[in-house]
Amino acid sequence: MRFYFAPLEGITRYIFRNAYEKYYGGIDKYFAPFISPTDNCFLTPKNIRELCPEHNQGINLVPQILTNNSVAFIGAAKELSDMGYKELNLNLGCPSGTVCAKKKGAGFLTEWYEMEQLFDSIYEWADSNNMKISVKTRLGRYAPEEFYDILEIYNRYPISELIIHPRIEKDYYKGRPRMEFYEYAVEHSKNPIVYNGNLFSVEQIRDYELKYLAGRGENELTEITETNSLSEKEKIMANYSFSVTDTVMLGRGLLYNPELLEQYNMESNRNGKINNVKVDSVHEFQDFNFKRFWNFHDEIYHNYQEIMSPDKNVLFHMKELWTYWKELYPDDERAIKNILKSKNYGEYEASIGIIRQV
C-alpha cells in the first residue's frame, strides 16, 4: 500500500509537514493546501514561501491548484516547474460554499464544457513540458449520478492519478462515502485511481485492502472481514496481486491519530518497532509515543512562534490542531477546553502542561 497525506487548508503547511515527516513519516506523497492563482498573480509571496524547496527538503510534495482558468493554471504551473516540481494536482473536490459559488473545486463539476476546455489546455501544456497533472475530485455537485458523465470526461485525458473522494459537494464530510460509485470508478476508469475518504482506523484500512485489492466477492469479503484473526486476513491477501487501487489518501485520520500508519505497519509486519526503534513492552510503547507526540507538538509550536506574531496568530493554528488532537486525550476534557479558550502563550502553556504531566 502507498499512502498520501491530503491537503488540509491552514493545517498541513510546511511547518506541520516537516514535523510530521521527522517524527512519524511513512508518507509517499504530501499534497500542499491549494493555491488560487489569478490572471494577474500566479503565485503570491506566501505561496512561494510555502512551496519553496528549502522549506520542503526530503519531502515528496505535490502542489495543488484551485482554479477553473487555464491561463491561471498554466501560469502557476510554469512558476512551479521553475521551482523544480514535476507533478501538480488540480482541485475539483473542495466543497466550501464560497469556493463552489465561484465554480471552482467541486463547484466546477457541473460545468462539463468548461471543464473540457480547461483540460484541453492544461494537458496540452503538460505534454509539452514533462509535467504530470493529477486530479482530486468528488463524484459531483448535486447528485452522485453526475459521476458517470464526469468520469467519461476524465477518461479522455492522461490524468496521472485520479484521487476520488466518493461524496458530492452537498455531502460535505457527512454521511458515508458512496462506495458504489467508487466501485464504478475501479471498473471503468482508464487512469490510475486513489481512494480518499473516511479511513480513520487500522481496521478500516485493512478492510479497504481486502475489498478493493483482493478483488473478491461480497460474500467472501464479509466472511473475511468478520474473522478475528489478522494473520488469516494476511494469508488470504498474499494470494492476490495489487491493482491500481493500492494507494489511499488520508487526511483527518492522520490528524486524529498521528500514529495511524505506524500502527497499520506494525500490525501488518508485527516487527515490534516504531521508526526503527525496538519496543519491548506495552509500557515502553506508550511512553515512547507520549514523549514523541509532545516533541512533535513542541516543534510545530515553536516554529510557528518564529514566523508569526502576536500570540493569537500562533494560537489560532495550534487550536485548530487541538480540535483533532483532543481525541488523543479523552480524559482531559477540562484541560482541552482551556487550551481552546487560551488567549496568550501563558494560558496555553499552562493548559498543555496539565496534560503532559500525566
Ligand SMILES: Cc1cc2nc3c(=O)[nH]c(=O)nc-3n(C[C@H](O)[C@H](O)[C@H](O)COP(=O)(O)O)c2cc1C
The other form holds:
Amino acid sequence: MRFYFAPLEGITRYIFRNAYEKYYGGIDKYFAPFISPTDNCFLTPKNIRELCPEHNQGINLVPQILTNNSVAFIGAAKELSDMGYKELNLNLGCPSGTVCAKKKGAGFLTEWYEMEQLFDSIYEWADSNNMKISVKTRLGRYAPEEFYDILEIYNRYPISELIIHPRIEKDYYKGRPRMEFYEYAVEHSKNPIVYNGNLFSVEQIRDYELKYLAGRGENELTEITETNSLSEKEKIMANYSFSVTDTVMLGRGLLYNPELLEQYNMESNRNGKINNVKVDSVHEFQDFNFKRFWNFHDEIYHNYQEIMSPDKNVLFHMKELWTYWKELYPDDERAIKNILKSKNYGEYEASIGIIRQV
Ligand SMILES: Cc1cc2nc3c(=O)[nH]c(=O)nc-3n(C[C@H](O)[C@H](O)[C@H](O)COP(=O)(O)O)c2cc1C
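Same protein, the form predicted together with this ligand this time rather than the form predicted alone?
Zooming out: every chain and molecule, the one shown earlier first.
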C-alpha cells in the first residue's frame, strides 16, 4: 500500500510536515493545504514560504490549488513549475460555506460547463508544460447522484489521480463516507483513483485493502482472509485491473494516531497473514511510543515559536492539534481541557506537564 498525507488547512503546514517526516515518515506524498491564487496575485509571500523547496527538503510535496479560474490556476502553476513542482492538485472538495458560495471547492461541482472550460485550459497547459494535475473531489454539492455526471466529465481529461472523498458538501466531515458512490467510481473511472475518508485504524485500512484491492465481493472475502498469505493475495490482485490504485489518502487518522502507518506495516508483516489484525481502535495505545510523540510535539511547538508571535497564534495552532491528540490521552480529560483553555505559554506548559510522562 502507498499512503498520502491529506491536506489539512492550518495543520499540515511545513513545520508540521517536517516534524512528521522526521519522527514518523512512511508517507509517499504530502498534499499541501490549498492556496487560493487570484487573477492578479498568483502566489503570496506566505504561499511561497510554505511551498519553497528549502522548507520542504526530502518531502514529496504536491501543492494544492483552490480556484475556478484558469488564469489564476495557470499563473500559479507556472510559478510552482519554476519552483520545481511536477504535480499539482486541484481542490474540488472544500465544503466551507464561504468557499462554496464563490463556486470554488465543492461549490464548483454543480458548474459543469465552467468545469469543462477550466479543465480544457489547464490540461492543455499541463500537456505542453510537462505537469501532472490530480483532482481531489467530493461526490457533489447537493446530492451524491451528481457524481454520475461529474465522473463523466472527469473521464474526458487526463487526471493523473482522482482522489475521492465520498461525501457531499453538506456532509462536511461527518457521518459515514458514501461507499456505494465510491464503488461507482471504482467501476467507471477511466483515471486512476485514490480513496480518502475515515481511515482511522489499522483495521479500517485493512478492510479497505481487502475489499477494493483484492477485487472480490463480500462473500469471497472471508475465504481469502482465512486461506491466503500476502503473496497469494498479491497474485489474486494482479489479475484485476480496476481503476482503483493501491494508494489511500489519510488525514485525521494520522493526527489521532501518528503511529498508524507503522502499526499497519507491523500488522501486515506479522506472519504474512492478511487477517492478522489486532489493533482495531484509535484508543489502543499499549505500545505507543510517548517519548517520540513528545519529541515530535516539542519540535512543532518550538518551531512555531520561531516563526509566529505572540503566544496566541502559536497556542491556537497547538490547540488545534490537541483536538486530535487528546485521543492519545483518553483518561486525562481534565488536563486536556486545561490545555485547550490555556492563554499563554506558561499555562500551556503547566497543562502539558501534567500528562507528559517522559
Ligand atoms: C481541519 C481540516 C482542514 C482541511 N483542509 C483541507 C485542504 O486544505 N484541502 C483539501 O483538499 N482538503 C482539506 N481537508 C479535507 C481533508 O484533506 C480530508 O479530505 C478529510 O479530512 C477526510 O479525510 P480523513 O477522514 O482521512 O481525515 C481538511 C479537513 C480538515 C478536518
